[in-house]
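There is one chain below, alone, in structure tokens, taken in the form predicted alone.
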Amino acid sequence: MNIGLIGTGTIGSGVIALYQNNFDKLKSHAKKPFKLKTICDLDFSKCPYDLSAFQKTSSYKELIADPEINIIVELIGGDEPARTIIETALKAKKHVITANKLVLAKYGKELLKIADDNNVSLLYEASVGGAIPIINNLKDSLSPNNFKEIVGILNGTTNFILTKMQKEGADYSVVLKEAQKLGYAEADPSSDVEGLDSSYKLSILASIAFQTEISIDQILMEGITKISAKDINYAKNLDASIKLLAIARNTDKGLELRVHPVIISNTHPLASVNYVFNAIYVDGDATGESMFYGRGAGSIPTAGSVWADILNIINESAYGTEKKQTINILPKEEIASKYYIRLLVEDKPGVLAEISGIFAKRNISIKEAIQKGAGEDAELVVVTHTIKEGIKNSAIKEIKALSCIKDVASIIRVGI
């Protein structure tokens, strides 16, 4: 089978590189002969390893409308011209495999049937979780389970900025550049640090897990901009972290879908996941509770994710597309969570009872409230039993008009 590569950045070098230093490895679980037959790029200049065994094209039509090509890798991410690309490929009776995850969440419903109405596979492992064989277990060893939660932390940008500033109390600006400067953040990291990345990733992992097609929107969605080292350690105070979670459950009233900072004990197994690593904790109820870990990211971790999907197709062991069922997805403003709520405020006697009172009107139950410094560092943080969405949004609402209230610094969602 022959093999035709678009896009030779950072994946696609890992997966070129992979060919050449562990052919005899990839050779010993196919069970038909394979070549990397031809790649496709409009600039090779970056890709770092030796190129003269293959042929060139920057014409991704060409290199699909190839008869002798079986499969196409699809590495250069964004959404056009990937979406058309893969389209293109499958509408040709071509097995596609690709790490865009952002195709696939928007896409995927789509160019799934398309795979499905001309008997070809699209294969993703590499889209979620880098390294971390989360989509094929999900499809394969663990498909006997009723899921009831998937909880991930799938981005690797936040994980680090999250990290350094626990261990080392530096602010969120500072520890952004830091990791812009090291390669960890790009240049725009609005995707990674608002949580865009991780719902794109959730939402393909969901739609496996429960069988369902999930639409992004439907994702509650918040990033990490907002949490201070005052924060950090106030969580320490409570022995726990700050993660940005994505977090798929299955509740008797619906599918909670969320993606945003949790302050999570530190019992929790996720809670040691540090830097730039990825882990993805799944609850079935045939195999119980288990838990994923590795590289998120990377050019030759992630290939080697890529390599998989190949040789599930070499064998003609890939996955069709599974059966879709109806779920209710919970609305937003109905997805319950503890806050913790921190506030800035007039150093002034009755501010506690004011928000108490907003808090009582609406049944809000105060599990913890903590008041520091004083004069213009008056600080009051309020930690609150379970409370719905909806709930929490009208008493910050009106919170936020009380004359004693400077700034609602930081929600963040305690437990997970």
Given for the second form:
2 protein chains.
Amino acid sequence: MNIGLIGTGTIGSGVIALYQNNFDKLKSHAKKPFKLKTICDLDFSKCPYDLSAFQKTSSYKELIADPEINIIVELIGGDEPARTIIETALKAKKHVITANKLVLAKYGKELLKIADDNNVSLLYEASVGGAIPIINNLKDSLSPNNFKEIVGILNGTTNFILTKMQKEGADYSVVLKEAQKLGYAEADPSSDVEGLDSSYKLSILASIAFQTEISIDQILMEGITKISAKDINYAKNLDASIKLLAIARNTDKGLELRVHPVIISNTHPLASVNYVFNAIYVDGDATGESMFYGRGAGSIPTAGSVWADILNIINESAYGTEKKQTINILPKEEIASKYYIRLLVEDKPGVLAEISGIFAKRNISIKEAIQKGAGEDAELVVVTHTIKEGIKNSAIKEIKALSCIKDVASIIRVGI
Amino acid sequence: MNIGLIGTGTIGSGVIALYQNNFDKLKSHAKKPFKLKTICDLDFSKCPYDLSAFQKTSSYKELIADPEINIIVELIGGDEPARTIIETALKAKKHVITANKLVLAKYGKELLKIADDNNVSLLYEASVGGAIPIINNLKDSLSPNNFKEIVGILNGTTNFILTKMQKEGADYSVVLKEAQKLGYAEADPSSDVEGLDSSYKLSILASIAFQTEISIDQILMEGITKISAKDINYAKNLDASIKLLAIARNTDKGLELRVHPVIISNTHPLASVNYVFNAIYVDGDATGESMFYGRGAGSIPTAGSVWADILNIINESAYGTEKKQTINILPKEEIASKYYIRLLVEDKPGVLAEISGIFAKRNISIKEAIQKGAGEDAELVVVTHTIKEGIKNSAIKEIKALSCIKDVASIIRVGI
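Alt. form predicted in complex with another copy of the chain, vs. the form predicted alone above:
What follows is the whole complex; the chain from before opens it.
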């Protein structure tokens, strides 16, 4: 089997490094001989490894047209030309391996159909959770389950920021700058901190676990930019942590899909997943609660997942696409949560009564209310019982309009 | 494909329950039709499910001889006749799936060779970690790695006992009785609490990860029976926990194999694995640090792993036996650890000087020494720097002989 690699950036370089350093190990697991024959990029200078052993080209078309190449590894990322490369390769009856979450989330269904029609595999273990073999496990070891829920910490940047805030008490903007300096966050961090990256990944995981198609706009999405040191401190006092969670949950009424910060108890296994680590917690009716933890990014770790996919192709042990079943997706406004709401308020009597009234007329009881500070710094923290998204939005709108409310500083979901 | 099931106890019943309740899910992942045709036991009364749909026999020979049956699931456990059943089935060219850690640890190498010679698979995901797909992952998704270490909490009984001791401050004997009452510990708990069960499982995991043969007596083994509430309390004060760990570590001098209690920092992901849950932490040069967490036992969860193996056979995606490489196994006396040593001592001056002297002449420094209590209750806790097993043993022998030492109450390794 001959492999063609397109893209020699972070993950592509890792694929080359493992080929050079771990060849004996890879070979011991391969049932047939294999060779990394050709690498393709417009600029090879980003790759720190010796590339003299490989054929080089700047044309992906030329690489795909090579009749000796059976497996194409697409690692350039982004929308186009990645999507076209994958489609062209599949139609040329080449197996394709990619780490491209965006292409998978947007065009996964049609590309998997093209793979099926051409009797080749499209594998993408590295697209979610970096080194964590969650996709393979959902398709394989966990497949006897009817899944109840999948809850993931799928974005290392935001988990690094939230962990730093939790450990050091620092505020969001300070820690974001540090993460950018360390290379854990990009200059424009919006895709990570607004939850888009996690949403792409959730749509990939949920589409496998629930054997259905999911589009990004069906996911309730909220980022971490409004989390303050005060909120983290409140969570700490409850022996809890704030994590950006991606949740897919099978309810009586349909599949609930959400990405947002959550205050979770420190007894939950996800609470101790810190810094750049990722983890996916899975609950199914067969195997029960399980969790897969590991490095969510990084050159060599992610390349490990790419090589695992390559070995599955070589050994003809790859799982094909799944038969799709239809599962109803719960409308966002039906998603229900408990809420922690931190309000900046006028320091005068009756504020709590007004707030309680707004919830009471919606038939929602307040679990806890704490008044803090005084004068200019007067705050009111309210923790509600479970409210549906739509009702919460209308209550918040009404609260914002109250004259005694200076600002709704934070709204964070509690528990999963 | 037709399946024959031998053994309708805890796991066997779970296999039947999943067949009955999750058939649609199993079928959606199977590339060929399959049927659970025959079940075999001497007594079917332990199984709480309706067995009317299956053929029944009390003769495993008859079941194996059935030419329609392609897959034999052995779930009776123990040494004989389980070993003979597996051997007979493999020689009759039937694929075999088992959860039998004892047979695997003792006869794995020869049985895997028989499977190879007969061109069938012998799979055993359920033998280690119950529902946790660690074996499949070591063979598959993690296979690009040269493994540095594998550290597991592989025994739910002892983890339940240690967690209860940690959370409630209760002593070993009290919690053991509670575990027995709850059915988490057997009337004779020795295989669990002495570390034998964990050792069988470690030998299976290490033989896959390091592609070598391991016999139980090459594992340094120590149980949890000597851990007291006092030791747990000491660990707590260090923000640490005591866990029974199974460790396989690739060192410059050879493969280190050990099962014993360890004081580990609460920042380690294994420290938050509590009660009957199991977890396996894996560090490899490709994927980095990862952890697999889940239910280590239980009827349905373990049966989920059995069905994952069955699906791998049906889909012809099972991994065969690995080419064995030779790796040197480190002699037990060369294994090095830091130690926490709790001594009951005479309440008089000079005790610490005598102890320090014994370590000093072996060139070992003491990291910490705490004197506690007075009179009859006088204690000395010493934490050493790293010592090799053999040297530790000689030092302890000398300490025991000191007139000022009433008892060496605890010796627990610190850190992993």
